[in-house]
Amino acid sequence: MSAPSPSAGRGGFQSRIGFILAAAGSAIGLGNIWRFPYTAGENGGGAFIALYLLCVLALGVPVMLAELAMGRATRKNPVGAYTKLGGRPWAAAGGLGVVTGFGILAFYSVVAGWTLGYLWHAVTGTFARAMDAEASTALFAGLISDPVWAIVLAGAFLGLTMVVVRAGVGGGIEMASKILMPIFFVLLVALAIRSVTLPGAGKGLAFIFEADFSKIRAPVVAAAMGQAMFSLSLGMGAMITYGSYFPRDENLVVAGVSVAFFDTLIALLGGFLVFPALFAAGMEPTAGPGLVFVVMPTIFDNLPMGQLFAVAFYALLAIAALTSTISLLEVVVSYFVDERGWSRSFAVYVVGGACFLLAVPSALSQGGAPALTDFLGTGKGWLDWQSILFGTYSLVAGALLTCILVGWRWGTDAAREAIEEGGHRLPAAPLWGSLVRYVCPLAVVGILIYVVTTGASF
């Protein structure tokens, strides 16, 4: 698109709604539909979900505003933004974000590849046949344990991501988000209604709403914090990067809070999509990363025009994943473009290619290569480990660094001015300030220390 860019060569968003949809496109993805349900399932259901909501409000929203402010104030990628606001040593905090984005992209594209595989199954009509829990489990196992398929699909997805990011922020990202996100929402509501009304769905609702807080342990809290950061695309500078493209006179608070709101709504929809159908089909909530993939085919089987729903669901899930992988790749690429002077195309090829190499062990870890499936005898696969290390701990650490920089180095007063730029007031500014300065850092440090010192199992 050809509208004037806020800073030469970097491109920018055309409107606030365009920004909200693009940032929501980054936030809404496999994190909501794939990672949220299985993480909630592994961590006890209702209590985890309540804790998750608390983390979104107390940690997610404040950090969201902090990251967006850092980006808009500096107009830079995470490394540049941290350095400009904090000084040279803070470049490392931005660097952690770039590495984390790369690490997330490497396993995320494997799972996104599975959505393409399922899209293929949907188009060719596999789900039109009766699909019970057993048949569905076998279908999933067959797809992910075939090493060639898993690698090809992950590569295809990375390739798609590279094409869009190469085209630049305005044209590719904004347009895809504007049109497709609303359609995705309507479809999710329709499917969740079907799931909730299945015979036997009541147990799933009980699983969501009955919170047994005696099950909460430090690793569960860490998982909830990490999931909140992952789902909102926080803790690695994605929102710093998107903030750097945000118009100066627009309302940052409304934008940030809207993104958090829609993302949380869709995660909850993901829960209503998966758990009722899961219990209706007699499956276990602790199945791990395969959860949503195994559950969904049992719903389509129960729908009129099930095949049509199936095709639409996987197509839109793949697109939701794409708007997320775009933001992951964009962070890493914008670093090399801004700080290292690489051309956008060159950065896309090098980073995308390197990421593909790191995606291969992930793709093989789901049955294709036994050593990676049960990594070092931990009972978890390499993909799970990548998700835990990059998708939980690294993001929580990144959020901590953001709080320290904004709360103590840049200062909440200066940050507040940046948030309010354009004349839009930040409501409850003192509350925001104390969350960023005290509550969030103490909560994060407390949990990290507890998990490390007790060696709590994940």
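Got the form predicted in complex with tryptophan; could you also share the form predicted alone?
Next comes a single chain, given without company.
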């Protein structure tokens, strides 16, 4: 009898499409719906989009393939992958990925919980009645400042995430992705079509897509690079983990490029959805969560079938958030299953419970606890600091460590062998190797210098 493979008992994706949908779900999140379109509109429109696409091709895809290769070669979680490929000193680099996934999940689940609250308001008809900016602001403030409600919503979202991850890779993550991602895409396309056909929608499209190259400066370049890296779930161990579950006979290059393509497509469709509707209703766009939680509720009653639009919109947001939280939890769970020998169920319960405890301060920091709202007198809340620490600094550091390991320690030739396993060639392999060894590390260092010196976040 042959020895079991390193992945025995871990499970895995049963098909390439299952992997693509799951990995795309990891990459696609709330930021695709509101952050990318707004960032594009404020930073040159079509010029920023062109720059972003360049960053995806030259930075995002090469680093993603590097992370996927690490997972495929080792069939392990981030800690196990870094240790096997780089040696014991590299275990800390993998540990950073696990901690990053855990930290992001803790604050992201709070924001994701808000989508459930707003979905409930949409279903019950709150947005079917005329709502001005003052009433919408009061509704949002009431939701996030109510400690009980905010904590319950975050806990409910974590609970949904735990149910999927506990069911395993094939029976949970892959199956959920095959159901949720098509629904997500159909909803997004339907809402985008409806949005661009509204009277006055052309101004919204112009806001995003008219090219203004005069706005392209160093901070905009850094924003484009950071957006490409954050949007593709790089630096947090997700792609290493998902790569470890990828079938050995499938084409890893096609799968990785497909994930980047769908992530970018969704971001562009998000622009087609949000901004034509805003401008059609005579509203000015605003940044951040306020766009979807404060501005959007004021326009639903002005739209034909506004309540249906509202229900579909917040269902869309909830699905986008759920597919992301699933991958974040899986990163941490895979570590305890692989390295500590825990059962999947036990790991899900422990990690999910610990994450909920860390999410509570984030929920309270939005108005329920003054000490957390202005954490240590910095003017930023606990949730803001979690976002900066884990969603910016840790991600950048993780991507840099991936480039160093694959480019200089493990080696791009060995990584290419893992990518080409199953007989699928890596096109332009020398170019990919040069990007990973030289261009990507320098670009990531540039991002790191920018965020440290300016205090910017993604």
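Bear in mind that the values here come from a model prediction, so they are computed numbers and not experimental data. Take the two forms, superpose them, and find the largest set of C-alpha atoms that agree within 1.5 Å; that set is the rigid core. Positions refer to the first chain, counted from 1.
The two forms, fitted on the rigid core, differ between the two forms by less than 2 Å at the CA of residue 339.
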